[in-house]
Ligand SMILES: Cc1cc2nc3c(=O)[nH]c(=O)nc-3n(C[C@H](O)[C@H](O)[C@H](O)COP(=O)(O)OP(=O)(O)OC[C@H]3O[C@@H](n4cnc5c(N)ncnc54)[C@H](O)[C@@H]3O)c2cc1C
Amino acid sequence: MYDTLIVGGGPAGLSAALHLAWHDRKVLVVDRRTGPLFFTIEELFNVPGMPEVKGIELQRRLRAQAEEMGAEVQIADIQRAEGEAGDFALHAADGTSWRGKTLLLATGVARYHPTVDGDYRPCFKYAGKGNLYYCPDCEAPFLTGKSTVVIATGSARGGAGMALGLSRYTDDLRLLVTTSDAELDESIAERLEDKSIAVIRGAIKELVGATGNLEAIVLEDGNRLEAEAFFVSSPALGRTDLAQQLGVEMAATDHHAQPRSQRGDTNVPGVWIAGDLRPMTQQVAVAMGTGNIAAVMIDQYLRKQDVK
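For the sequence shown above, give one chain's structure in the form predicted on its own.
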């Protein structure tokens, strides 16, 4: 029986594990190793105290520090969560199960990559490795002064909003709308025109470039879009399947789990949420902070149970 089970080994989950292990709690992190930082070799410039750290290096440091403090980390795909405060159970795809008194969900979000001839996997060659970006809060300054193509993989309106928002970093922007939702209302179209942001519509046939550096997008109609940087506008939906199994309330409009307070506690006693699963920005420092806050609250909760 663990004091705390943590699902998700990104910055939020590992930061929480570090704090709990420091307080001599028996804590287990279970992770699928599919989070974006495991594959991010671009440098992160806005993580306090760690300037120009690469995402993959940040992951390595966080895990090493948590394990050195006494946290356990297991690689598994959790399919089912059940139980109540004092006795939760996690069940992995391979049949392994773990039990814990409390539970922290830091399961992150599912991103939608642009599809290339119907397949999203070609983007893995470039995402987080050079000049294909996804998070304005994390990566927008990389665009400063560069020719940029914004790729709308969700709604055309969402892509237009991102392009307009990124116009403070560069004047050289184009918007590629790859979805069937390709229409823009007149007011948005006028704002794009005022910013000289051309709108191009079409499906992607090929990505051209060396590993880590995307040079051009070739469309099915043969149009070739060359740029120095590419930015994906896509839905980022919380991985809420485990939260929903436990009865955690969902945020009303943005497909994330809903905390009861900034402490990360939920409507289900003994269950906390942290990181990108919460309805907030997908930023490393923020994820680490929410993980640490949740861990402090979990430790205080366990301390009260110890007293009882």
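We have the form predicted on its own; now please give the form predicted in complex with the named molecule.
Nothing else is written out below except the one chain.
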């Protein structure tokens, strides 16, 4: 019986594990290694205390520190979660199960990449390792003064909102709407026009450029959009339904779980959430912070149970 089971070994889960292990809690992190730091993000510039850190190096350091403190880390894909405060169970795809008194979900969110001739994988050449960006809070400063195409992979409205927000960094913006959700309210269309942001509609046929340096997008109608930078407006997607399985209330966005307070506790006693799974911005430092606060609260909760 663990004091705390943590699903998700990204910055949120591993930061939480570090605090709990430091307080001598028996803590297990289960992770299936699909977070963005493993494969996608080459270099990060906004992690406090770690300038220009490589994504995989950050993962390695976080895990090593948590393990040195005494946390256990297992690689597995959790498919089922059940139980109640004092006795939760996690069941992995390979049949292994673990039990714990408390549970922290730090499973992150996935993003939609634009599809290129129906396939999203061509984006891997540029996402997180070049000039194809996804996260305004993390990456918008890279656009300063650059000709930029915003690619809407969800609604045109979402893409327009992103393009307007990015106009603080560059006044050379175009909006490419790749989906059928292509309508724009008159008021938004006017605001785009005011900022000289042209709206182009069409499906992507080809990405042109060497790894890390996307030079142009070729559309199915032959239109070629050249730019120095490309920004994806992408709805997030839940990585797992473990929160729903446990009865955790979901946020309006339905792929984020809803915390009951800033501490990351939920409507289900004994279950906490942290990192990108919370409906906040998606950032490593925020993931670490929300993982840490959840761990502090879990430790205090366990202490109260011990006193009882």
